[in-house]
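Given as structure tokens, the chain that follows is alone and in the form predicted alone.
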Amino acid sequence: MAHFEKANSVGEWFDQRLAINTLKRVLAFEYWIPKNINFLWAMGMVLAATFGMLVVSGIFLLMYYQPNVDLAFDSVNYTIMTEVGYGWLWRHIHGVGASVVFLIIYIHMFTGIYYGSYKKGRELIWLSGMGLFVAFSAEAFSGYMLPWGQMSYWAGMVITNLFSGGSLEAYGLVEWIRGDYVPAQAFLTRFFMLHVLLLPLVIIGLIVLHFGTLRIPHVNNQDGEDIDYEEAARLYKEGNVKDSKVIPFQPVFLAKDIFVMGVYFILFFYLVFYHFEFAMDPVNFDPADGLKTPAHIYPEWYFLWSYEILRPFSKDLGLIAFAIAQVIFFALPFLDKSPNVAPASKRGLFKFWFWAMLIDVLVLTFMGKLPPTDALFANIGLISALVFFALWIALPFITKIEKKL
């Protein structure tokens, strides 16, 4: 057993028993950020604090929230939004916070490639975070079905028939996922549970994982350079900061990323009370009808793009080009082949690469929010999916032959 002595305050009373000052230590005062960043590293932090805002908001209407398909369209649209002191504004921040992460995912995402932040001894960091934007992204579909609108009804009924796999008419799957032949009653409960218990217990793993994964290696910095941190460490401990490439991650890099959160949250507030609908499909302000299809049925923005890789293809071959491209980003580390860790912009081909694949997402997102009746649209939306494809084919080859800088 350990050695106790008396303790001289309740601080150090904790201090003997849980380490506080060694986990402070290492977790924050002696972890050392490069200075040479930007504002998009502070990226994590707003997601970090955007989930919080999450969990926060879902607690309260949780408390008002009925899981039953004859009450869950009443409680949500009318008690909450109605009837609750300030249920519209908890409700209003859930929505916003929902569509909002993922701009924040997918620029966070966007930022660790360009700057090449999953080379070699980062790979955990990018996989780990790949896992977090499944998780989401199974976090947000299982809450969009909560409201048991138009929109939710019918997005879980084709979702959930893509588990039949196409040709493989896998449809007992498929009434095991929902547990009913349609959406109905077991659907809601089953996604009711994720949503509110497992996947945010998965989430929170995998933020503490992925975090976790930065401590060894470090996080990247603006130039790809690789710095001496026990060097740069002494240097900044010695009173030399000048000379130091590197600064403590609290108080010193923290202030810099609750800086760029004020900012953050006063873009987000401004949407949570004066744009709001812009999260909020109007045809899920209708209630479920099962026997009233929508005349256009798509995903929220966010999953656009791979809906958009799923629809130009026959059944089967979309099906497998929609699975290939759930994984494929988690593929990144190990199809590029090039020893550079730089910004694209010094990488030669992989510069072409990089913005290539950014737009190509982009025209995939706004082809997928499109009914697929214009055949110039669906044509466009064909040679983006082919694109896309062929640049994953392309990057290990463009990799291979980079110059070392």
Contents of the next structure:
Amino acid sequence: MAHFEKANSVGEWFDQRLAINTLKRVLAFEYWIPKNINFLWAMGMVLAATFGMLVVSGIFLLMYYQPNVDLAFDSVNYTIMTEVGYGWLWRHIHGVGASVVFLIIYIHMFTGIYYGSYKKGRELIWLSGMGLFVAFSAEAFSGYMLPWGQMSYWAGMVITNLFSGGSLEAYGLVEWIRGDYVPAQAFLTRFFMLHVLLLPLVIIGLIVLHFGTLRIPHVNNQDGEDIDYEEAARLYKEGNVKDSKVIPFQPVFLAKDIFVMGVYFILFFYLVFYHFEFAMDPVNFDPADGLKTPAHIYPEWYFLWSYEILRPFSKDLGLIAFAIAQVIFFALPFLDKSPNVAPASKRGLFKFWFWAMLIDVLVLTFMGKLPPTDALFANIGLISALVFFALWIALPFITKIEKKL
Amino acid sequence: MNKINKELQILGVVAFFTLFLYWGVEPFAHSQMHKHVEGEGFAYSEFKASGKKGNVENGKVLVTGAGACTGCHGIKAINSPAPMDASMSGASYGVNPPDLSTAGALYNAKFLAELIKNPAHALKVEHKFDPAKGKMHPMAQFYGAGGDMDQEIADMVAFLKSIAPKEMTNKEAYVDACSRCHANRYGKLTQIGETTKFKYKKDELAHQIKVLDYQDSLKKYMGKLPPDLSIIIRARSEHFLETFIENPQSQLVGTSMPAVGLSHEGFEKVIAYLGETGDPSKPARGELGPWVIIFFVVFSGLAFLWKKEKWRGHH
Ligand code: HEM
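What I would like now is the form predicted together with the partner chain, since the data block earlier showed the form predicted alone; can you produce it?
The complete assembly is shown below, putting the previous chain first.
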């Protein structure tokens, strides 16, 4: 066993046992962040804070929610909204948080794409980030089942049906996932388990991994400059903070993050109090009814772009396209063949690729909500889906010929 | 300064795309998904006013006599009880005729006159009730009491107006206008009245059977059980509710729900009640919201000062 001296303070006592001083140095006070960054680099901490809000509000909801097909709807819409003190506040925080977290995730992702933050040692940051995206998607979907409204039921029906694999007709798999022929009690209970236990654990694990992958490559910066961290850190520690290109994570980087978070929370709570409807679809305030298909079935806004990639094609082709769209962003670090780590504006054709991809995903999102019966919208959807794949096919070629900066 | 400009530029780009995204998935999508229906604010311009001035005294005589209204309807305001209880009415008419105490305020006067003359027409359910095919509306048509029929109708309407309360609660309006068809479980209302607490399980079950029996009659009459309206205020847009209640056919062609004929005031009360049961946190939101936002404004201000302090000398 290691040899322990008598500690002279609580801090020292902990340091002997946990090396907290080393941890603090490595993870906070001497975790160097480039100075040349903008508020988009605060989005990661904004995401962490939003996830925190979701966890806290979720715990309060969990104390009253009843995962039973006969009780679920009223436990949410009556017990929590009417009888529980501030239950409405927790619910609206949870609902708005679940929607806004995706907005910030998309901003965070497109920031990474714009500045090329997924290359040259940062591949794992990107991959763990995509892992988070997938885990959050599953978390959001499973949560959407819980109020057991019309959209819970029918979205659950439509999405689990996808697992029949089109012409493969793997209905056995669909039933296995549902635990029944149609979404019913077994379905609700297992999605409840996923939503409140398994997926949050996965997310927390992935966040730790994501943070871990950031430590060695350090975060990127506005110009993609390759910083000599040893030199910059030496300058900083010598007190030459003006000439050093870095700042410590704590407290300097955090000071700015916390300011950005404050502004974000003004907006967040404005939405929670005055504009929460966008995050809570009206259709889901009709109780689930397996005999009455709603006029329009569509997913929440953050899934619309991939839903629209599924829709315009024939059954099998659509499924394949959808499956590829779900995972293609994982491949970004490997399809981008250019060695340049720089903002898109300085990167030749990639500049156009970036904006085309952003706009294409937006157009797909818009079309994904509209009824497929309108020929014009269906055609725009089809073209945007084709453009989506064309862009991914073009990516290795246009980045290959990109001039080295 | 330059740095701040750049941050603001980036913020502008992010804000632009965020708002564009919002526009596309909310206002634009909804404008494409739902058919557009114009209401006319409960004016009932299709029904003509006879222009006759009603006589309250004569109206009372007609309503309780030749008009036969009290043969089917109760009028608590003049201590005239309903001839049958809800269950029996349900069994006889398919639905329990509402108490008429509030009718003069709840319904539009032109609508009421039309209703007395020709219920199926006023209620816009002629697709279901056609005397030529032997399908009579359960509310008997008034054929006149021997005098000028328009005058007699004006008298009855004047009487109903005279007994209508100056102030009715939102709940009263809802109960008289909608409750005979729609339950509201968050408001603890069934189609046949408030959900009461019973001491004995037997009584409770007996009551439940009564409710179920009534619902069976209603199902037969309407073709389906009208939905519970507890939280309809969040399930439909306000515009939908307004135009649908004014004229159900405008939104759901062929539906068996009648055009209830609410006055504008009656509509506002009904909607207010639906808000009380379906969105009860509205007042609390209004109260707490500003404080939370002020908190974060102050928080951001302090955070900004802290940031300035920490970044001093860094540029
Ligand atoms: C939802 C949970 C997530 C959390 C809590 C999170 C958190 C963070 C944090 C704190 C940072 C460092 C500060 C910053 O650059 O913002 C960061 C960086 C990064 N994240 Fe995430 N992130 C999440 C999801 C994602 C996703 C979905 C992706 C993309 C697939 C992603 C990709 C990246 C990349 C590429 C960086 C490095 C940025 C750079 O080097 O400049 N993250 N993340």
